[in-house]
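Single chain ahead, by itself, as C-alpha cells, in the form predicted on its own.
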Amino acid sequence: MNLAQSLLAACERHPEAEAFPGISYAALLPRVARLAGGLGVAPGDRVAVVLDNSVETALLYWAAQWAGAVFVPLSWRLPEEELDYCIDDAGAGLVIRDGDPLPEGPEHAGALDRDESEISLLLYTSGTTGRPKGVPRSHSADRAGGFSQALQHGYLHADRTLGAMPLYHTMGIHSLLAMHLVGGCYVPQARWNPGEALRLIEAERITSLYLAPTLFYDLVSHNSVARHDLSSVRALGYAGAAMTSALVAQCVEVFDPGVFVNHYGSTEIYTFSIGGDQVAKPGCAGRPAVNARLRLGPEGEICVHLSGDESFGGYWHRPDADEKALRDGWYHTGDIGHLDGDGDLWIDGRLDDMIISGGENIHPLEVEDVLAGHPGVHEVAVVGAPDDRLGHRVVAVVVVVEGTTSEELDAYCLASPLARFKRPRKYRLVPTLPKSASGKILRRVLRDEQKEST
C-alpha cells in the first residue's frame, strides 16, 4: 500500500478523529486533494519545503504523497549555499518557502497506483562530516516505520503527539505516519519553545511525547514544569542520543509514564532496536525492533540487516557513501555497542567518538552519565583531547549551574565508581553546548575546539 491509498485508508477508517487540532480525517482528505492539485506536480517529481514545523508543512507532505511527488523537507536553520546544494542534489523543480503561498487547485485524483516501493520522501542527513547526504525513503518503508513506532511506543487508538521533531527529521515524519496509522492527532509545533511545548501538552492533552533527549531535558527543567497540567502523556520515547539516568529519573517524576521506550535507529533504517523499559533500564537499547536485525562487527560496531522493511535501499546518487556504509547486506552504522548479561544492547557511542588514553578505550558516555547525576550540571558531553603523553586526555564540557565548580565535579567523579583513568583530566565550563537542528550534541566541534587550543 502506497502512502496516498494509507491516508485514503485511515480517513474512510475513522473519518470523525482529528487528524490535527481543528481538522477531522473527513476535512482533510479534500484539503490535501486541493493542496496536491494546486502543486502542479508529477509523480516521482521532487517538491522542497523549507518551512518550519506549521501544519502548512505537514499538510504539503500529505499533497506531495497524495500527488505521488518525492517530500524534499530541508532545514529553515541551513545557511543558503548548503539548502542550494540539497535543492540542486536532489533536482527539485519545485521548492516552497517561509512567505511563498499555498495555492490550491482543483482536487487531485490521487496517485493511488503508486507502486510503493517507489520514493516518497527524500531526507538529508546533518552533514556533520562533508556534504549532506541524500536518504531516499520508500512508501514501504515509511509506512512500516510508522507501524514499528505505534507498536513498539504503545500507541493507542486516537493518540495525540506533540509535533516538536522537525518534519525534515526521521522522528518528526515518522510521528507524523504513526498518527494516522491510529487516528490519531498530530499537533504541530511551529518552533522549539519549552515553554510553549508545556503550554500545548496541557491545552491539547497530549498522550505521547517523542523527542530528543534535550528537548526532554528542557522540559523537565523548565521553570514553569510544576505549574502545568501533564497527566493526559502517557507515552515518553527518545531517540537521537542516549539518555542519562539522571535525566531519565526527572521525566518519571514529572511524567509518570506508563510506556518509557529508547528508540535507537537512523535516517537510513529507522528502527534498529527498542529499550522498552527505562525505568528499570536507563539508556538501555534493547533489543532488535520488529523489522529488524542486528549484529557487532569488529571493534563492536553495530550493523543492521538490509532486509528489514524499514531499510533504505542506498544513498542518493552517493556510490562513495555506499560503499563505505553497505556491505554484504548489512548496513555498518558507525556506532559501537555491547551486550549485557541480559542479552540487551548498549550504546558505547561512535566509532570516531571513542577516546584511547594511555592504551585504554574510553566510552564518553559512561563518563557523562556519571556526570550527569551532579546536581550542578545542567549538560555535559565528554571529549578526548590530544595529549603527548596519553595519546588523547579526557575532556568533559560541562553546562553548569552557577557557582559549580570544576573542583566539585572532579570530587564528584573521584566518589563514583568511575575508573580513576576514565576521569576527566580537564573541565570546560560553557554557557551552552554545540546541537544539531535535531538536538544532537556535535561532538566534532568540541572536538575542533580541543585540538585548536591544544
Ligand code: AMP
Second form
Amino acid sequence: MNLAQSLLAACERHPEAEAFPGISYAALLPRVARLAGGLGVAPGDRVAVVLDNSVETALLYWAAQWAGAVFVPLSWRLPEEELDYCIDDAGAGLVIRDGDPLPEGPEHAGALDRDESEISLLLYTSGTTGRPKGVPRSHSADRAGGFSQALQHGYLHADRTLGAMPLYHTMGIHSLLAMHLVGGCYVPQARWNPGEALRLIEAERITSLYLAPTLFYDLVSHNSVARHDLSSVRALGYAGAAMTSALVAQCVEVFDPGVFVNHYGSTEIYTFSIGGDQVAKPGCAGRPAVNARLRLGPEGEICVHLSGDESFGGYWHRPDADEKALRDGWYHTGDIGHLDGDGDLWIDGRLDDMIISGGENIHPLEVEDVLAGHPGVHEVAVVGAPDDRLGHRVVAVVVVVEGTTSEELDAYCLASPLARFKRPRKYRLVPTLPKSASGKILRRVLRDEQKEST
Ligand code: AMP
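Having seen the form predicted on its own, please provide the structure of the form predicted together with the named molecule.
The next block holds the full complex; its first chain is the one shown before.
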C-alpha cells in the first residue's frame, strides 16, 4: 500500500478520530487533497520544505504523498549554502519556506496507484563530515517503519503524541506516520522549548513521547515540571543516543511510564533494535527490531540486513557512499556494540569515536555513563585528545551544576567501578555542548577543539 492509499484507508477507518488538534481524519482528507491540488506537482517531483513543525507542515507532507511527489524536508538550522546544496542535489522544482502562503487548488484525485516501492521522502543526513547525503525512503519502507514504531512503542488507538522532533528528521516523520496508522493525534510543537512542551503535554493530554534523550533531559529537569499534570503520558520512547541510567531514573520518577523503550536506528534503515524495558536495563538497545536482522562484524560493527522492510535501497546519487556503507547485502552502521549474557545489544559508540589510549580501547559512552551519575553533572561528553605518550588521552567535557569541581569528578570516577585507565585525565567545564539538530552531541567539534588546545 502506498502512503496515499494508507492515508485514505486511515480516514475511512476512523473518520471521527482526531488527526491534529481540532482536525478529524474525516476533515483531513479534503484539506490534503486541496493542498495537493495547489502544489501543481507531478508524481516523482521533489518538493523541498524548510519549515518549523506545524499542522501545515504535516499537511504538506500528506499533500506530497497524495500527489505522489517526494517530500524533501530540510533543516532550518542549515546554513544557506548547505540548503542550496540539498535543494539542488534533490532537484527540487518547488521550495516552500516559512511564511510562504500555501495555495489550495481543486481537490487532487490522489496518486493511489503509485507503486509502493517508489520514493516518498528524501531526507538529508546531518553529515558530521563531508557533504550531506540524500536518503531516499520508499512508501513501503516508511509505512513499515510507522507500523514497527506503533507496535514496538506500545501505541494504542487514539494515542496522542507530541510532535517535537523535527519533521526533517526520521523520528519526526515516523511519529506522524505511526499516528495515522493507529488513529492517533499528532500535536506539533514548532521549535523545542521544554516549558512549552510540558504545557502542551498537559493541555493536549499527550499519551506517548518519542524524543531524543537530551529533550527528555530538558523536560525532567525543567523548573516547572512539578507544577504540571503529566499523568496522561503512558509510553516513552527515545532514539538518537543511549540514555544514561541517571536520566532513565529521572524519567521514571517524572512520568511513571507503562512502556519505556530505547529505539536504536538511523535515517537509512529506520529501526535496528529495540530495548524494550529501559527500567530493567537502562540504555540497553535490546533485541533486533521486528523488521530487522542484525549481526556484529569483525570489530564489533553493527550491520543490518538490507532486505528488512524498513531499509532504504542506497543513497541518492552517491555511489561513493553506497560503496562504503552497503556491502554484501548488509548496511554497515559505523556503530560498535556487543551482546550481554542475555543476548541483548549494547551500543559502545562509533567506530570513529573510539579512544585508543595506551593501546587500550575506551568507549566514550562507558565513561560518560559513570560521570552522568554524579549529581553535579548536567551533561558530559568524553573525547580523545592527542597525547605524545598515550596516543590519545581521555578528556571529559562537562556541563556542571555551579560549584562542582574537576577534583570532585575525578574522586567520583576513582570510587566508581570504572577501570582506572579509562578515567579522564582532564576535565573541561563548559557552559554547553555542541549538538546536532536531532540533539546528538557533536563529538567531532569537541575533538577538533582538543586538537587546537594541545
Ligand atoms: P541518524 O541517521 O541521524 O538518526 O543517526 C543514526 C545513528 O545515531 C546511529 O547509527 C547511531 O550511531 C546513533 N543512534 C541512533 N539511535 C541510537 C540509540 N538508541 N542508541 C545509541 N545510538 C543511537
